[in-house]
Every structure is written in structure tokens, then in C-alpha cells.
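Only one chain comes next, encoded as C-alpha cells, the form predicted alone.
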Amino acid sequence: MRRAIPGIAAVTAGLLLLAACTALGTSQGGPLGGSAPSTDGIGPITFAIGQDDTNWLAPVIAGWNKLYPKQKVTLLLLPEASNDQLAQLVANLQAKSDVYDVIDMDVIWTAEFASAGWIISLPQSQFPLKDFLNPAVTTAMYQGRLYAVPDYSNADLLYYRKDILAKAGMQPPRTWAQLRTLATTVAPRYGLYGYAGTFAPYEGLTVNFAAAVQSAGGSILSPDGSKVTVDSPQALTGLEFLVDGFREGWIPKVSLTYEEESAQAAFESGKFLFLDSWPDVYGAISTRSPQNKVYKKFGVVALPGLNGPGSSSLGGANLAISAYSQHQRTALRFIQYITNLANETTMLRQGSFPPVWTQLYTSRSLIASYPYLPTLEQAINSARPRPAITSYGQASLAISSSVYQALTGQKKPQQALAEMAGQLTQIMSGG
């Protein structure tokens, strides 16, 4: 998720933060609500993060706890699903609880959390933002101020069975038409389903839908975020691509139940020719195990689009400090530590999460282990953020619900988009 010596940011922070961190509590970026932090702001902290993002974290946190035994970090695991994480965090922060200190947030939550006063603004000078992927930094800003620090970035990729395509003498798809042809002809010939994605009615469906709309030349909101634009011919083309996939059967109905873990498991078990998912899947399915039927049999390419390469939804996570944390100076030091170059490299090697340091995408040693890195960097730079609506949870629910009704045949695609547009307009107006 997340400078070239392990722990360097944390070690040097002591010299830099005495001045910088006094800004916490001033106009530079102090608590925006809730109880004030303790006098020195130093002490044990908690780190709230989704339970599916933690495999690589144990040695990193152990390294911090060894360096700072009086400022230990305790991991608090949130639910796997993004919607459930958001609900739990919102309930806690609305209660002005100090249970959480550092919060691992979906990149799309920055506006909601900052506007509500649940997280504090951070001193930009204390982070090497110019060395980070620009799209990731943009997601951490709200009204021109830094409210979080990019932890990892993300863009969906297309996983495919390279052994099957080789047998069929075919190349991986670059367009939707090619994807459909391969999924309807090659997949059944080898006893496989065609295409899997996250199509259960939750945030993962919002992500898949947004990518389809963008890949057809459409958008959910106008570029300045002021107007709903989802009721358009381009968006209809994107939604109909998914609806037709289910109707024609090359996206099987079982995919309507898939979230990230279940979709990955289905591909890993050898059931699908294609999988649309995040880059962390690469590490999991590159490990030999009895249940892994695609070990050394898969490849990765950019998402296909209507007439060429597609556009993914911009994913990833940012680290923020709760406005109700009693130990905000420690929290800031910990964020510096966990996002330093060494720990970002560990995150990639051990967790397959895309780092935010741009130099890691051109590292020969890393590309040797993760050959998809150049493709991933291009995908991130061409990805688009999901709608930056302050009530994002409501917006995502409105989107995923409408899309799910179209995918299951309850509503015609055009009707679903019209109703979605109306709901989003109402949410944005505060209705």
C-alpha cells in the first residue's frame, strides 16, 4: 500500500515534526471537530484497515513497534466489503469516538470525511508528494488541502488464461467485441465460463459500471463534478455491454453474487477464461497451492474498451488521521513510516498492492517479478476517479442498485440510467 532506507521517514520525523506537527490544531490542519488531542499528541495508536488488505502488514507494524515501543500500533480490522467498512467508520466518527487513530480509506471517501470534519488536514511539506503518482495524490486532496496520504493506488486489469488462448491461437482482447467473441467461442470449447467481475450489488459493481461507462466514452458526472451526466448514449452503451453479457451467457449469472474474493477464487479454481479485478490478485494466483489451477497459466493486460483500450475506475486507499485521535503526532509519524519507499516496496512484494512511488514502476528488479507494472502504471494514469460526491455512500448505493436491477432484468437499461441520474441529482443537492 504504501524513502530508500527502512524506517527513514519515521527516524527523521522526530527532527522535522516538532515544528510541523504543531500545525495540528492550528489553521494548517488541526482537529475539525470532536475532542482535542492530548497535550503532546504522542502515544499508542490504532490502525483501522479492511481485513482483506493486511497480509503484508505484520512485519511492517512489528518494525514500527520495535522502534517505538511506547507508541505501539494496534491493528483494528474492518469488514472486507468497502460498503461495510464505510458504514462502520461513519458510525464511529459520527459518535466522535477516539477508537480509530489512523484510518485506511477508499480513495473516494476523502471529500465525505473531510467535509464532515472527521479527519484533519495534513502538512503537505512532510510527504514526498512529487514522487507519488499524480492521480493518487489528487484523491487525497479536498478544497486544495491535503487530508490524507496516498497509501496504494489501483486500476482494474484483465486477467486471462494464457494457456487457453495459446491453444486456441488467439491473442488477449483489446476491444469489447474481441472479448465477447473469445468468451462465447473459446471459453466453452475448453469447459470454461467467459468473464467474471464484481457484480454483486455493492461498491464493486459501482466500480465495474463506472469502468464500462468510461470505456464507452461516457461519464457519471461532468468533469467539474457539478452535473450528473450518466443518462447519456455513451453510458447506455456501457451498461448494455454488461447487460448483454449476462443475457447472452458469457457472463454467467453466478457472477451476480461475486465480490472481490469470490471472483478471484472462481478464476483461481480454473472456472473462467477472463477476470476483471485489481492488481493484488496477481500475487495470490502466482502462488502454488492445491486450489490454484491457474498457477503459471495466466496473463494480464489492460482492460479492453469499446474500440480500443478501456479506462478503469481509479481505486486504491489513502491514510487519514481521525479528528478525534488523542495521539495525532504519532499517527502522522506512522503514516510517514508506512508510506516510505522501503515499506511501499514491501507492500508490493508481499501484498501485490500497487505502490504510489512512481520510481517503483520502472525498477528492473520489480518488473522482473511483476511484468505487468508498466501496463498498470498506464492504467492508473488513464483511470478516472469515481464520482467525488460528499455523500458518496448514498451515491454508490444508488448506482449499484440501479445497475443490478438492469443486470437482473428487473429494469431496462435506459430506465435504470434515468432513475440513477435522478437519484444522484437529488443526493448532490442534499435532498
Given for the second form:
Amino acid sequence: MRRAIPGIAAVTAGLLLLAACTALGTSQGGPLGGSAPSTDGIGPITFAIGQDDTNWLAPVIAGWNKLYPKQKVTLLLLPEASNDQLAQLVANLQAKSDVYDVIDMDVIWTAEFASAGWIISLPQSQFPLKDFLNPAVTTAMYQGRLYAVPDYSNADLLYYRKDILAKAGMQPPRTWAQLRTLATTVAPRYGLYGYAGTFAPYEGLTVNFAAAVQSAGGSILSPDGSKVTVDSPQALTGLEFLVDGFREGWIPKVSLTYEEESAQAAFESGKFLFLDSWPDVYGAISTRSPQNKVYKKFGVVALPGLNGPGSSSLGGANLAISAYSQHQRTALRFIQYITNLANETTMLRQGSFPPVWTQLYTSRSLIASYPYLPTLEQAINSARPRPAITSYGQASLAISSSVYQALTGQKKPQQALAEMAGQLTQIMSGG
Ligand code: GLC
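The form predicted alone done, now the form predicted in complex with alpha-D-glucopyranose:
Following is the full complex, with the preceding chain placed first.
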């Protein structure tokens, strides 16, 4: 493991970025500042990213390595689940390890990483932020500064079995009532389970809960993020929608074990009428393979809500530079490269991840291949971010464990929300 010298790491980081900004010709330098000479910040780097669906990256990184053999990028794969990625990153960053240079951060971590000083703020003028989706850019900001660069955005969508709904003469649902009716009547008639989502007790459950709450008109925190608002009738309606699904059986118990990959595999194997998941599933299940039983048999729409279309959780990832990286100038250039229009187009085409460049959502040729792009853009624009707080990891754990207890019948929904609200209030007051 490469290791920065503890104590001077943060100062060095500032100097390196300043050098990078100056050399790259920006007038808006990094905020860390400094005037002493430093190394040039150029050299091989490691790019840490969750292992989920990263196949599209290999040729893009190979392209960079060919152009810049002395600034070789090595891919370091983190675990699949967001929580596990966080645990690994935090352990290394707390130890001031310089093992990571560029970190692909879940959008929910910005406040935590920036406030801890683990990542450096970046020169905004070096990135085409005005061409990026605004909600994605917002997730990369902390206290008015840019701490990461949007890589991909995300909003969960509803996948449905087009072939089955057509046979039943039904349209995809727009409301929860319609979803429930189809899941309880049409699904069993065709030997299918109703609805799958990521309901295992981890970040994916927080995502589903947040979407259910806001799709019923509620919220977890007040708009300014200062007050816990989750113990409300609207949030109760949202949670009860999920609890009722499990009680009535149209969300089968097996869904309580699903993370992204297992939920996708279940839908792909032809067992479910509906799946709530991220857009990258679209690419995976559009590929013909022996295990893919839904090839050309599925469609995708916006998530349904209480009385009309619902509101997704805003997901996605941003690229940050570790405060302990020895090669921040290369890191910055690599981030510019990986988020350029050509590579973001490749990411959409090869990986089905939602790009952050707004113009890709209106490109006729892309819409011809990915007809759901306008739906996705709308879902991203109407999605809500999860709480942007410095102790997000702890808060999310409090949310997902309370929700899990309600889904498994250990707690009444009302009680689960009251306890969750108490825990969140305590976490936010630093207790
Ligand atoms: C996806 C989303 C991310 C979310 C995670 C939950 O990776 O992009 O924001 O936290 O799923 O499992």
C-alpha cells in the first residue's frame, strides 16, 4: 500500500492541486492553496469503483493507458453493495492511506467525505458543469464548493413484463393501486410473483423507502435539511404501501434478501411481473443469453406513486480525488477524460448507466436505441436526493434497519417511523 506522510498529507494535497490548476491554466484554483513548491502531481494512479457492471470501463481505461503510459490507471474494484464500499473506503481514508487516487463515490457520501477532509475541492471551471444534469451537479457540491465531478446519474424505474401485460390486455401501472391490482391478479394468473425490489437491509432499502415516502407526498428531512419530518401521515402511507405488499404476498418474502444483482437475476429469470431498479438493468436484460428469459419481453416506465407517477431516489456516482493521493494532477486529468462526452456516450451504450451530459437525453440516434431516455431524464429531474448530511452512513443504517423491522412484521409501521425519527434527530444533533 502506498502511503502519504501523515500530518502533511492535507497540505501537500492542496499544493498539488494548486500546481495542477495553475498548469492547466485555470483562474479558479483549488481552495486549499499554498505557495511552497511541490512535486508535479503526475504519475500512475488507482481508480477505485464498485465492481457492479464495470465491464464498459476496461477499454476506456486501456485507451487512457495507451495515451499516457507514464500515468497508468489501475482499476481497484470495491465490493458490490454501497454500504460495503463505504466501509472499505472509510477504513483506508481514516488511516490516511494513499491507495486510492480517484474515488467513484456514491452521491450520498459527498458531505461525509468532504467534511472529513478525505477528498479535495476541485476547480469548477475545469469541468463542463453547465452541460451536466443539474441534480447530479448538486450532489457533488458541499458548502458551495465542488468536491467531485458527476460520473453517472441514477433514478429507479419500473420494469414490467410487456408480453404478459399485453396478453392480459393491460397497460403498465401509473399508480400504486394499479400496480397492486396487476401484481395480485395478472401475476399469479401467469405463474409469476408480483413485484421485486432491493429490500435487503442495506442502502438499497433506504432508496426504496425514500422513494415510497416521497411518492406519497412525504419527506425524510425538511427541505433545508435541518429537521426530521419522517414521522408523518404521508411517510406512513409510503411505508404501509411496502408493508402491505409483503403482508399480502405480492411482494414475496424472497425480496427481503435482494440487492441489485439478485433482484435483477430474479426478474431476468422470468419469475416476476415487475421490478423496481436502476437503469443499468436495461442494458443487461436487453442482451440475449441462455439465462435471460425476458429478452425483448420487458418495458420500462416511471415509478408509480400514490395518485400518479412517483418520485425516485436520486442515485448515481461522482468522481473525487483523495486528499492523500500523490498524483492529483493526473487524477484531475483522468476525471476530465472519463467524463468527456465520448466516454459518457460509451458508458451509456456499453454499460447502460445514465450519463450526466444533458444533451445525450435528446439525441435522436440514442433515443432510437434507448427509447426510455426521455422517461429517465424526467425521472432524474423529479427524483429527490437522500439526506445530504455528514453522518449519512449512520443515518441510512437507522433508516434501513427500522424499515426492515416494519417489512418483516417485527414493528408496526407507525412505531418504526417514530423510532427512526428519534434516531435521526439524535444522529443529526451529533449524539
Ligand atoms: C446505486 C445508486 C446509488 C445507491 C445504490 C444503492 O448504485 O447509484 O446512489 O446508493 O444503488 O444500492
